[in-house]
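Starting off, we have a lone chain in the form predicted on its own, written out as structure tokens.
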Amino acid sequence: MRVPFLDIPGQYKEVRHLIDPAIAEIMETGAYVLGKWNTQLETELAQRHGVKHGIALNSGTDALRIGMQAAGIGPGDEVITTAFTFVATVETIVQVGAVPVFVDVIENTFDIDPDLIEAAITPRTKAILPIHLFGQLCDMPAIMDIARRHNLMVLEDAAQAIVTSQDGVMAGGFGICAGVSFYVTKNLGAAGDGGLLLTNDDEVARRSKSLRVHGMGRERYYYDEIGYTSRMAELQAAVLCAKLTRLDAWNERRAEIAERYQAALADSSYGIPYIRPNNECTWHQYTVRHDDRDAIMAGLKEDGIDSAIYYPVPLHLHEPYAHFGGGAGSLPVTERVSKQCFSLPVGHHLSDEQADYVIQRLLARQSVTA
């Protein structure tokens, strides 16, 4: 049996009756940038996340970078985060002139360990940047309590956490702003790149809208600050609006598959994800841990089952970022899980039969090197 990791063309087929007419209209009118589809996307997602502002951008990376700059993060400021993440989280901290400060993660959730944050705070610390990895929010009550007591900002990396909540509060509703990604592999994926900044802060919203068009203010060709080219194409916004009509159903199916995995693997030798009772996970990835990861993944490939590693080498061990960290051994949990973790197919396109086949082959291969 063949079990693909994703079926991106299948998503298009479900909503092509919405996408094709919208694209034709855009092409015929010539309204290619910052038009009605951008406005609809911004409005709908701001409402879904319970925040005042959504600002459409050309990538999740720019959502992080522009959000940090708009919030006042700059040269010399320290931002506490983790090294177990996609590079954009740390790359954007460095690009605004700030300094990433790494703390370790929790083994069974992969997110930042709040118990380690306070020891990393210095007089230069300006913000905490929790990463809502794989579709689950970090322990935000603990993080927000630390931030309040130390007068720090919180910026959320919600790249993988579209419409994801904790205690009824959506990603983006905790910190000063949050960056969302619409890269093609995300639960809500564009036909290319795309991103969104979520915020309740009027000034962050104003600056972000200016920064996405070269720092231009209210008057055309007059500039308030140095900015970027980060508009979202109308074509991408139209695709995302179409897919947004199916997102809840797609996420519900992801949850069904994840629950199937959770029940079947609970007593196995695999370390399975822990979901906090107050979290509603949207399962961007279903990521397990095993000491024999590489051999098991090779076996799954022989079985026709796709899998993937997020992330094979922590960022503090990559040459461009090594001088910000403490070297090998400084983040023991991060370094351990990066050698153990791999993600299984969990997209809404999977059938029950395919999910059961994945389970059957995982259980058969769990002692592959024993």
Ligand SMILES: Cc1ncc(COP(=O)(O)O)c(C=O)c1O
The other form holds:
Amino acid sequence: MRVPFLDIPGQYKEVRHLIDPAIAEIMETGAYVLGKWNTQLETELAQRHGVKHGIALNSGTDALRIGMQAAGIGPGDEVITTAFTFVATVETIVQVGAVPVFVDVIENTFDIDPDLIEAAITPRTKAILPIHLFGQLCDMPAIMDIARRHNLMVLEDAAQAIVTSQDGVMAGGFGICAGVSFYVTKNLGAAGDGGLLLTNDDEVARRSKSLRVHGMGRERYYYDEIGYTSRMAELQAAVLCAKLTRLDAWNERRAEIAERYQAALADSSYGIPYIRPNNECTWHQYTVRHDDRDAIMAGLKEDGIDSAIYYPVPLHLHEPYAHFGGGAGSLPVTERVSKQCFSLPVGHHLSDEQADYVIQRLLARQSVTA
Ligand SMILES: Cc1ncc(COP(=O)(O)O)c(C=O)c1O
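Based on the form predicted on its own presented above, generate the structure block for the form predicted in complex with the named molecule.
Next comes the full complex, this chain leading.
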């Protein structure tokens, strides 16, 4: 049996009756940027997330960079985050002139360990940037408490956490702003790149809207600050609005498959993800840990099952970011899970039979390699 990691064309087939006419209309009218589809996407997602503003952008990376800049993070500021993330989290901290400060993660949730944050705070610390990895929110009560006590901002990397909540509060409802990604493989994926900044802060919203068009102010060709080209194409916004009609159903199916995995692997030698009881997980990835990861993944490949590693090498061990960290051994949990983790197919395209086959092969492979 073949178990692919993703089925992107399959998503299109489900909503092509919405996408095709929208694309034709955009092409015929020539309204290619900052039009009605952008507005619809921004409005619907701000509402879903319970925040005042949604600002559609070119990518999740831009949402983080523009959000940081709009929130006033800049040269000399330190931003506390983790090295177990996609590079964009840390790249954008550096791009706004700030300094990333890495703390370790929690082994079975892969996200920032709040118990380690306070020791990393210095007089230069301006913000904490938790990453809601793999579709569940970080321990936000603990993080917000630390931020309040030390007068720090919190910016959420919600790239992998669209419509994902904790205690009923959606990503973006905790910090000053949050960046969402619509990269192709995300739970809500564009036909290319796209991102969204979510914020309750009117000033951050105003500055972000200006920064996405070169820092232009209210008047055309008059500039308030140095900005970017970061508009979302109407074609992308239309694709996203179409897929948004199916997102809840797709996420429900992801949860069914993940629960199947959780139950079947609970007593195995795999370290399974821990979902905080107050979290509604949207399972962007289903990620397990095993000391024999590479052999198991090779075996799964022979079995026709795709798997992938997010992320094989933590950022403090990459040359461009090494000088921000303390070198090998400085983040023991991060370094260990990077060697153990691998993600299994969990998309809504999977049948029960395919999920059961993945489980059966995983269990068989563990005894071979044990
Ligand atoms: C954790 C994380 N942060 C940031 C990003 C950047 O998003 P994008 O690829 O849309 O620029 C991604 C997605 O790729 C991500 O997974």
